[in-house]
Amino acid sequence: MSGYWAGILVILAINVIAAYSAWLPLAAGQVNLGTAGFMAVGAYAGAVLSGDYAWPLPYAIAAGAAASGALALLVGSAVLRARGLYLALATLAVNEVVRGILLNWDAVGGASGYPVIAHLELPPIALAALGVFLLAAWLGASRFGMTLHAIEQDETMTGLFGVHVPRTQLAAFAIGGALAGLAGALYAHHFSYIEAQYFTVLLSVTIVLSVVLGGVQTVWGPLVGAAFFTLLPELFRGASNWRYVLFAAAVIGIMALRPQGIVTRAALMRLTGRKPA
């Protein structure tokens, strides 16, 4: 495999993990625009532990994911009281707070960035993406996944059936934060250099859009959406200055034709020959 395509597949694997980190809150009706901030926490925490403290790489990456999950748990306890647009704005603010701290923290390089000593190639990153997909598939088919879907459909009615809605939403938010931290730590240890400027709100919005485009209703949606947002711009690379115009037109066209996403529950049932209950 050429180095170019290996690099594209690495980006795809990281984007898949990031997409599932946004999918869990979205499955419970929460729009999290702070995904990039949680990625930054995982990236910097893992890089510092593997570099300055010489932790073994798997432990450093796991610790980065855990640190991001802990921050998501702390943040979620406060911001999940908001709903709709206010929740989106709150998580957006969290993203900017994290980025602002990293930009001004000299211990991790500040605006100059932070070099990462340890390095990861494609195979372990692809294996991590596969593991995240299997975890998401298991969660989606579990009681927890069905509860998230019920909350997204009707939060009040779900609560009347004895479900502790805030606790379930917080769990989805925290798991999503941990997955975002994992994506960030893998990114840091492959590209060997991280800058706070990379983890912008635009990255968070792109991740959420990839999930919405792929489809929130099924576990396959984030995978398809991440592949679409990663691979299609590369296919249009030969169009030079028209590359992103064509990509934007493709996104608009798909959303017009498939407003519920590329992969929906009804489409999967048709493909498998199953009938809705």
The other form holds:
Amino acid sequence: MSGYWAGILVILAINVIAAYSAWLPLAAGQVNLGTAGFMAVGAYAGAVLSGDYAWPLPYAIAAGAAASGALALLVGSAVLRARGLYLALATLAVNEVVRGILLNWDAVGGASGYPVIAHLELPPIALAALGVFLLAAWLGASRFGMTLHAIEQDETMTGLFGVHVPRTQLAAFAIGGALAGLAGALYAHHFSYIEAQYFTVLLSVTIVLSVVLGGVQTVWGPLVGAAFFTLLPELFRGASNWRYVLFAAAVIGIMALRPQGIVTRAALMRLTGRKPA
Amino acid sequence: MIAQQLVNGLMLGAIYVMVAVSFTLFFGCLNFLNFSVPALFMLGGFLTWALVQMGLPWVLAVVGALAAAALASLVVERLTWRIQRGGPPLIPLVSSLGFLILFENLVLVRWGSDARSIPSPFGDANIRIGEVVVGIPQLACLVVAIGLVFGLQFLLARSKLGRGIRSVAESPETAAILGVEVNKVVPRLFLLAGLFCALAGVMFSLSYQLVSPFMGDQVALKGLAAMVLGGMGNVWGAVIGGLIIGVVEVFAISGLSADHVNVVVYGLLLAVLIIRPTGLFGDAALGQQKL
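Write the structure block of the form predicted in complex with its partner chain for the protein whose form predicted alone appears above.
Expanding to the full complex; the earlier chain stays at the top.
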């Protein structure tokens, strides 16, 4: 496999993990526009632990995920009282605050970024993405996943059935945060260099919307969405300057044709020959 | 120098007010978080530069840029809200992000990604009030912005179009049953809101004399933050939110550094949303629904 394709697959794997991190809260009807901020926390925490503190790589990456998961738990318990657009903007604010702090923190390089010594190649990153997919598939099929879907459909009703709605949403938000941290830590250890400027709100928005494009109803949606957002711009690489124009036109076209997302429950049932419920 | 900073902040805030009002029109009336707003802002500012560059007098350049942005806004309406309404509200969001990428990259393909400086038609005209120096273009922006918001408020409250818009905001289906031509009212709303943020882009480029294909991203995010900070449900929330963010930003630059602006501005937004989850003056019933 050429280095070019290995590079693309690494980005694909990281984007897949990030997509599932955004999908979990989204499945419960919450839009987290802070995903890139949580990725940044995981990236910096993992890189500092593996670099300055010489932790073994797997521990450092796990700690990066744990750090952003903990932050998500903390932030979530404060902001989940806000709903809808207010919640989305609160998470967006978290993204910008995290990025701003990292940008001004000289111990981690500030605006000039932070070099990462330890290096990860494609296989472990791909393995991690596979693991996250399996975890998401398991969570999605579990009681927890059904509860998330029920909350997304009707919060009040789900509460009446005895589900502790805020706690379930917080759990989805925190697990999402931890997965974002994992994606960030993997990113840091592959590209050997991180800078706060990379983890923008626009990255968060793109991650969330790639999931919507793929479809939030099933566990396959985020995978398809991440693949679409990663591979399509590469496909248009020959068009040089025009490639993002073509890509944007494709996004608009697809959403016009399949407004529920590419992968829907009904489409999956048709594919597998089962009758739609 | 506090008075000077306050004045500078209010003038920067005027631009956020315009963008916030544009977001409010889209979101308050159609429940549509329109991510193409940064691109419409950019089209207003950037095309003004481009047309001046082609030798047009600047008044015509501004008119041309506004017309192009208005047209772009109508295209967005056709391919997002019109065909996707009634579905999950996140869907038009994806398409509108598609338009953001599309417009920014079209400009990039034609003119490159460099920031360009645009000459101010006002020179560096300014007036002095005691110690405070007020730039004429900035002052004009503030006056125009506040004036337009008053005009908009009047339009929404009194005109036929305003009643149509408010009835669509209540329920597009009921409005249609009652004889409101939804497919005429909504494009006009897109036109109006698109013009608001494109005009903000023109103001920004004439005040700060710098344009680039991505000039809209940071400004529009702050405009969005302004809308939410003030709280949705009335235009005045957007006005107060915009002015607060402008003033806080200018004080953060002078008191700390330009690198700390985002920490302070978004930290403030976060703190407000933790304490008051519907913004400062928000209507408790609005903006709560699923995105």
